[in-house]
Every structure is written in structure tokens, then in C-alpha cells.
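Only one chain is given next, in C-alpha cells, and it is the form predicted on its own.
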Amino acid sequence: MKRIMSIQDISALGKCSLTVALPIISAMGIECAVVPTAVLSTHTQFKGWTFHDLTDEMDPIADHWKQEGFTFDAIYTGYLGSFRQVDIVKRYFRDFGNGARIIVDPAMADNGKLYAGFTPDFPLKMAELLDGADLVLPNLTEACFLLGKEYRENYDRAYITGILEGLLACGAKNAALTGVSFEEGRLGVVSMSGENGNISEYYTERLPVNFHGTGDIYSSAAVGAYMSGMTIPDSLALAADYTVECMRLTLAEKDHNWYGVNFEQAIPYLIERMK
């Protein structure tokens, strides 16, 4: 059985970060080891949430794993809360990355704005993780911050191609941009291979609603598919379809919660698609 390490925070309630990465990757038949960077009572769209920083636990976890001789087929990073955590993750890449695929989801921004708590210089630090990564999965906002480029809500394919080329120039072997739309009512992902420059696009129906955590669900499904042997374009397409299915099932439920999608109910769909 393959083993993926996922490094990101855990919100005890809220359906995001590790609380979606662990079950989704596990359901896809892959062991998921976790390095929690922080524990929150809920995700930050709630009010009054609590937060406990686990940065001081990250190095001891790595030390113990090295002592035990653990190896990993992939390292998948999500939300990282500080400069120090980025440096520690770089150590994980050095210590456990030999022969492992590195997948970076630089979860730090959306809709043209950084998440609360991040300073303007943080994206440049996060960009250090791109060098040598097998796949980077930013949304358009995150990609613009990583590259110091202007974020646009109106753009053409040349603009998207330029963003992807910029991510590859940072050292990533493959880059994908989520949340791309060239047509009303359609939303998708555009990726570029660093090996041959080939571009792949995949679009789904754009549902008229936004839910917290769908980016984490998308990335986790994409990582699981990629590590199951699918090509990167096929992995990205499967993840898009799964995320939309999660949203559809959520919207079909009367009085559905506002804070996340019913990804659990869509796991049978995901497993069937994996066949």
C-alpha cells in the first residue's frame, strides 16, 4: 500500500484541511500519515474559534519518523501558518522526499486577497516550496501572489498560460491553476507540463454557490488519484467532478449546513470513478 504524508492544519469541525484529506485519501486505498501544523476548534469562517499552534511538534515528529525508518510515496502540503513552518516543511522534503512525489497546495488566498493573518511578504516565502515540486495546485489568486503578478478577474488564455509558465519557472515540474473560467457557467482547471509544455484544460458546471473547504477536497482527491497511477490531467479532472458531486449532494439536502460540503456522501461516487 502506498503512503502519503499530508502536512496541514486540522479544524476539529468544519470539513477542511486534514479532516478531509485523511478520509478522502484513505478511501482511495492509500495510507495517509498526518503532520498537523495547528489545531483549531473550527475553521475560520466561524466566530470565536480557538487555535493551538503545533509548530514545535513538527521537528520532533520528523525526528521520530527518521528514527523508525519510515518512507513515503508522496508529501502533500496544504495550509501553512508561518515562515517557520515553511522552513520545517523544506526539511521534510529533504529528509523524506527522496523517491517521493511532492505536491504543494499553497492554501493562503482566494478572490484576490490573502487569508487573514498573512503578511504581504508571506507568498514569497511559500514560493520556496515550488522548487522541485512534482505538482503545484494553486488557485488563480494564490498563483498571482506567489509570482507577484497582477490578479485579474477578467483574463484570456495568454494570461493563464503566462501564470503557468511562471510557476514552472519557480522550479515546479507540473503546475495547475484551479478556478479558471473562460465561459459563463463553466469553471475548471488548466495545467501545464514542465517536461513538454503541453496544456490541458477541464471544465465542469459552475454551481451558483460557494462553500468553504472545497479547495482542500479538490486537492486531496487530485493527490489520491495521482498517486493511484492516473495522469495529472486525469487526476485533476476526476477531482473536479468529485468536488462538484459533493456540492450537488449538499445542495440537495434540505437545510444543509453552510460551513462545508457533504463530501462523505460522495465517497461512493469517488470510489466508483476510481475503478
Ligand code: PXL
Contents of the next structure:
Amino acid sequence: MKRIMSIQDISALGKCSLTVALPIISAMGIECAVVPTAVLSTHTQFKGWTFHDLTDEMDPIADHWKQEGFTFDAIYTGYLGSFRQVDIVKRYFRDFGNGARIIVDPAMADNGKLYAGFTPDFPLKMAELLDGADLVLPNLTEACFLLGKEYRENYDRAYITGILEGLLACGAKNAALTGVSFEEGRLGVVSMSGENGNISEYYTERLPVNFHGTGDIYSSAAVGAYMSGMTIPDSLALAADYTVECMRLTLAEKDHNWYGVNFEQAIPYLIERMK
Ligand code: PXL
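After the form predicted on its own, can we look at the form predicted together with the named molecule?
Let's see the whole complex now, leading with the same chain.
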């Protein structure tokens, strides 16, 4: 059985970060060890959230895992809260990255804006994690922040290709950009292989809503598919279909909540698609 670790926060309520990575990756038949970087009462799109930093636990967890001789097939990072956490994640890459795939979701921004709590100098620090990563999966906003590029709502293929090349130039072996649209009503993911420069694209119907937490659901499903042996383009396509299915099921529920999607109800779909 494959074993991966995921390093990100626990937003106790909110259906993002570890509270989606753990169930989704487990449902895909992969063991998911977790390194919780902080405990929040909710994700930061609510008001008045509490935050308890767990940075001081990160080195002792790594020390113990090393002592026990644990190895991992992948390290998947998501939302990180500080410069120090990024430095400790680099230590995890050094200590456990040998023979492991490294997948970085630089969860920190959306719709042209950094999430609450991040300072403008944080994205450049997060960009350090790209060096040597097997796959980086930012949304368009995050990619612009990582590269210090202007975020645009209207763009052409050359702009998207330039961003992908920029991500690879930071040292990632493969880059995938989510939330790309060249056509009204269609939304998708464009990826580039650093090995041969090949570009893959996959689009789904664009639903007329924006739900929170879909980026983490997308990345978790992509990690699970990739670690199950699927190619990167196939993993990205499956994750896109799963995310859309989660959103559809959410919309189908009258009085659905705004803070996260019904990813739980789409798990049978995900498992069926893995067959
Ligand atoms: O979904 C990304 C995410 C993860 N963790 C926390 C967040 C967010 C987005 O707002 O606030 C704590």
C-alpha cells in the first residue's frame, strides 16, 4: 500500500486542507499521514477564526518519523502559514523526499487576492518549494503571486504558456495551472511537462458559482490519482471531473452551505472513476 504525507493546516470546520486531503486520499486507497501545521476554528474566509500555530511540533514529528525509519511515496504540501513553516517543509523534503514524489499546492490566494493573513512577501518564500518538486498545482492567482506576474482576467494562450514556463523555471518538473478559461462556459487545467515541454489541457463545464475549498479537493484527488499510477494529465482531468461533480451535488442540495462543497457525496463517483 502506498503511503504519503500531507503537510497543511486543520481548519476544524470548513472542508479544506487536511479535512479534505485525508478522506479523499484514504478513499483512493492510499495511506495519508498528516503533519498538521496549525489548528484553526474555521478556514479564513469566515470572520473571527481562531488560530493555534503548530510549527513547534513539525521538527519533533520529523525527528520521530526518521527515528522510526518511515518512508513515504509522496509528500503533498498545501496551505502553510509562515516563512518558518516553509523552511521546515524544506527539511521534510530533504529527510523524506528521496524516492518520494513531491507535490506542492501553494494554497494562498484566489480571484486575484492573497488570503487573509498573508503578507505580500510570502509568495516568494512559498516559491522556494518549487525547486525539485515533481508537480506544482497553483491556480492562476497563486501562479501570478509566485512569479511576481500581473494577474489578468483576460488573457491568451501565450500568457498561460509563459506562466507555466515560469513555474518550471523555478525548478518544478511539471506544472499545472487550474482555473484557466479560453472559452465562455468552459473552465479547466493546463499543464506543462518540464521533460519535453508538452502541454496538456482539460476543460469541463464552468458552473456559475465559486465555492471555497475546491482547490484543495482538486489537489487531493489529483495527488491520489497520480500516486495510483495515472499520468499527470489523466490525474488532472480526473480531479477536474471529481471537483465538478462535488459542485454539482452541492448545488443540487437546497440550502447548501457556502463554505465548502459536498465532496463526501461524490466519493463513490471518484472511486468508480478510478476503476
Ligand atoms: O483552501 C485553502 C485554505 C486552507 N487553509 C486555510 C484557509 C484556506 C483558504 O482560505 O483559510 C486555513
